[in-house]
Amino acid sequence: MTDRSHHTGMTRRGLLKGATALGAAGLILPASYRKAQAAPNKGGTFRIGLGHGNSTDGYDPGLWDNLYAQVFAAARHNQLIEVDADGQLIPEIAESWESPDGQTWIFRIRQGVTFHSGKNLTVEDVIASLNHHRGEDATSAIKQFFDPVQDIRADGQNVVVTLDAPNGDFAYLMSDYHLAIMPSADGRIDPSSTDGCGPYIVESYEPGVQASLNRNPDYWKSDRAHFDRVEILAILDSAARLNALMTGQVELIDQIDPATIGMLEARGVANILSIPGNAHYVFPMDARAAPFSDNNVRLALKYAIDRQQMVDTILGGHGAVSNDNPIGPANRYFYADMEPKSFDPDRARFYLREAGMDSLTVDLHVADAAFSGAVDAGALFAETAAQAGININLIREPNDGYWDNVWMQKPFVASYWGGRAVEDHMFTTGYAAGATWNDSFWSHDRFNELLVQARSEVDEDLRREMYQEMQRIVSFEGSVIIPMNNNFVMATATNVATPEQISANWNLDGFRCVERWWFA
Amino acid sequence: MHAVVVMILQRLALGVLTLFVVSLVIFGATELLPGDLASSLLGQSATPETVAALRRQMGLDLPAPVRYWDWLTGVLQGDFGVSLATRRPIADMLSARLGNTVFLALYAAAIAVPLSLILGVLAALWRNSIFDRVANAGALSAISFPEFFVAYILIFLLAQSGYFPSMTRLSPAMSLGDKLYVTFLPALTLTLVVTAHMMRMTRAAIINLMASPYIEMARLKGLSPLRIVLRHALPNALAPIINVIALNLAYLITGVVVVEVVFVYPGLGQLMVDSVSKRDIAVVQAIALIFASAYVLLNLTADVLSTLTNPRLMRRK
């Protein structure tokens, strides 16, 4: 699918000073991308139709969950880091950063940026836009991520962090979506209030319908932020989508089904785009109860399920095959090399054996809330199971309440990752011993004790050679079956124009859209 | 008259009734359901703690009863409150959708009610003949086919062609001639639905009526068959009619989700949608009162209508 390398063009020290060294990594596009590289147009109005967006979504940036918030955010606020398209980390609210031992972060903050309202911003907007997410009280969804922060203070243009253990990764966490930088009277940002420093300016919203927003004429990135006005839609019917798509109606849309990309492509009033990135697929067992218990257990679902199958059917092969490993293609340390699992009754009844069962029964427990075609997932995995001995139930669980009742509450179900750019992120949050989203309730000593080694390790092979070890062992001895990643999917209208790398960070070239795309 | 207007003072008072117990239902149907808005919120990144601090800053750490007296007591000041999703006023986020919701109905009402009507009265005065099965079999097949199925075909014929829009996007300043055009597919659709209910009623109250002896009285003085209709049946086929209207009316102000999500059109169906699924259970409750309303106003127009039509009704003592 791509000729792109891994990202290695990183080092340690690179990455502290906020440099910006160009990855060598290219996707393939379709023909008419790469023609269009000339200087971007200006003007416009790019019409985005979302197949996300709810009628109580919100301001408030700890609780933005959909695609539809975060693009709509992406386009009203900046954060103090940007992920460019290479994965690289590179400056925005922060001009630079560095970190003498990594357990103090200093953020130097630019100067001369406004907000929508006019109001200069300052080191005090920066830091209690970072307390919003900290604290007792607060309502984050990464306030899990601020717990190792012990202290967060102006020191002069510079905004200084004090963790309480050394971890070199900490200026990543400083790009995340949630981090947006508003303005804050008394300490507090108004969590219900638009205004921001980014590149469009609010003109009206309705929350679950659409949003309007023009071009904010004082943005301090001159060579960003190209359409005149951006209007992004919520249309969560697929079909109604490519309909909005074909007659003219919007520019971009998202989430197309697989069944429907050929017939759109047919048409050539589109391009689609197909980026490979981290996202994936997942299905945790929960590791404390039996048979899960057994890593033998584990193994032989491992073996049981034909990966290639599931990207060929259930992504229409807008993905590729995963070996259990949640570090996907798009980061540094992702361990390509390691020994594939293919479809294999042989070596599943082997280890049914080892585990002491001729045979074995369980209950998957299955909704689309999951991702997109999970039951269809589950009902190919109970079929190929089969063909081992292992006689999968696929039991149907209802969308609506999902995540409350059915996940982390139920042995073995279908889960999703949105994937994360660095490793000590991905493991942290899912995968590290107690972790509040370790959907599989895996412990592994050696695997705890490698993660935070690696945190804190400086030089730059060993780490490498840590994660790999880590990546090995979730594999073949952690509790979550990881058959795929999936592409992230979006179609365009012929006149759009991209640069030629997309980023894999997060969907819709990391929600960054809106300003790095133009009119050809 | 001043029967009826005791008639309607009973009629209100049994509604406001209605109302209170369609509140009390719905909110404890939305206290069943699992989960709550915090959760909903969070979704799957929730963890306990920003769960349960969620919670007390919306107020739902409190029991069932008292945050249910809470909003009785705002209604009744009527104050609706805010939504506990995006704080804002409910009032603000109802009065535009339910503008669309009922600018919609009356639309597809406008179309569908004098269609049926006229192709009712045909179809009855031409009983059996060709015109009287086509227009069935149409209206039949019409209602027979699912919405979305209706809609889509509508969509692969006229918007996709160009003619119409497939998405319906309206904004405050467009012209009405504009949101007419718009909004035309999904009234269409609507119509389409609607039609066959009406129409077969209309047909069936009139051929009812037209072996009456006094309509045989009628047609031995010489009168024209259309006279007799227009003059003679349709006036005491009336009520049915009426009730059949108010029914569809009033469907079509709330039961119109599946239309709203496959034009894309912002009414109240989806934002009903959209905060049972987030338990934003102040919103739900607001959009259930109004639904309820609505029928029970309708069914108290339709009844009203059908005794003005009956003297007999009228005069009774």
Contents of the next structure:
Amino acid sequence: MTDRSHHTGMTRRGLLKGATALGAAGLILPASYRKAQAAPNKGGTFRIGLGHGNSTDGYDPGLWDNLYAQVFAAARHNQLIEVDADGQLIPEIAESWESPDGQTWIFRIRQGVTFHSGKNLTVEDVIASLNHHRGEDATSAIKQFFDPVQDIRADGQNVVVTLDAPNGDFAYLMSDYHLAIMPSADGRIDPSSTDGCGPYIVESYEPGVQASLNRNPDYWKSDRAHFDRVEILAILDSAARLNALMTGQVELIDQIDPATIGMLEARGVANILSIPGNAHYVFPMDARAAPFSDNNVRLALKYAIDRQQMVDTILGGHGAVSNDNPIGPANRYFYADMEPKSFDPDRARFYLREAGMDSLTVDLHVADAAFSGAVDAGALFAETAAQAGININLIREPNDGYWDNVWMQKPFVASYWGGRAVEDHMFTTGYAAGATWNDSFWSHDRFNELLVQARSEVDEDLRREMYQEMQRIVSFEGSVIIPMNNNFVMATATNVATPEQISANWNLDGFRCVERWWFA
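Right, the form predicted together with the partner chain is done, so what does the form predicted alone look like?
Lone chain follows.
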């Protein structure tokens, strides 16, 4: 994908009034992937095998942190706004939205929507659902989204949100998967409830194992939810996932090992979907802990990794080299001209000397639960780093419990991000000081200052300059190594039909494969 930041014109009105065009457009499938575009068939049981899921997963929307939880949530819930396959913001529970100044946002709430329990969805339900992520006692991963929110109130059939400063991207934030609209009582939602207004109704759920759901007969979207039933299985082992697809136990799997793609295609037992976007694999370093508290050490490690080798070996070419930049080529302010980093052992040794070291030994905690091929990626990293006098002691952790016991618990780990379609969303979620998912525990005064300023800047050129400066700060002063942007690679049984265009904003068609796909 090419740098679109200089070719995508975004007017102030385009930023503030839905539907909004975004840079992260979905992939139009090559002819070999396309299904006949007849009216979708109804019926059947759609079984999904995912390399994610924990025994500690639950129903609280503020705590969803992996693909299993995200797809399960998409099967049950709607948000105010949906990101369509072509990267457009389109109405969902909010049938329209507008802002006169970027500071006051007005969302017109759709009437006639019911929850699975039969309760009619109201403005009060929307306010309670948003407020679940606000306040000092909130435990939500996106609590920081609501820090600028001064007030949320009802005005007839509208929900009015007032910010402390203009934010042209606020409508996009309302599409975040955590912001499920749930029924309320006495101004609060029940975060342990299964009740939603989405396409499927929960029949059973065993966290870290399986979920079974049945089609919602009263779903307000008549052109969605084509399957009679959906089953979502946690299959953490990549070989077991592949076997489940090949033996007909599931119709969709994620995290395909690139080495198996040729075999699947040759046998004609599956279709491969490889969707480029802003997703990326990462090695975050705890900036609070020595030796990672020294940026010279972090730079030494960044120059001790062979990025192209990782793309070729781990991704099998289904991705691209990253320059330690969480903002991807599909973002409108992507800094394509930033000075690239390449494998340079001499430069890595230079930064070690700047840190007062002749050599370095660090532990890197990995598991394939972090991303498919993470263990092999760690081994490649250790091989190249050794040429720079850096000893990476690879510690292989169990897949089960990795996200609870390793990620954000150990000082140097493997992880992944799905990327975000707008820069503020990505930076606020993963890099703002104190953000719940700031997995490197990094804080940078200039970065945090720019983060606030860029939200309310309406001059496109100045906004681009701010976001590009922030990208360079993260790349050269941040506490995360981002060696590669990965495609979303998945395999489906040959009887699974998809729309011609598949969303790239999140994996599995924006998590909505359960709602958008069908059996041919």
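Just so it is clear, the model here is predicted, and its values are computed rather than measured. Positions refer to the first chain, counted from 1.
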| property | result |
| --- | --- |
| Same rigid block between the two forms (A320, I261) | no |
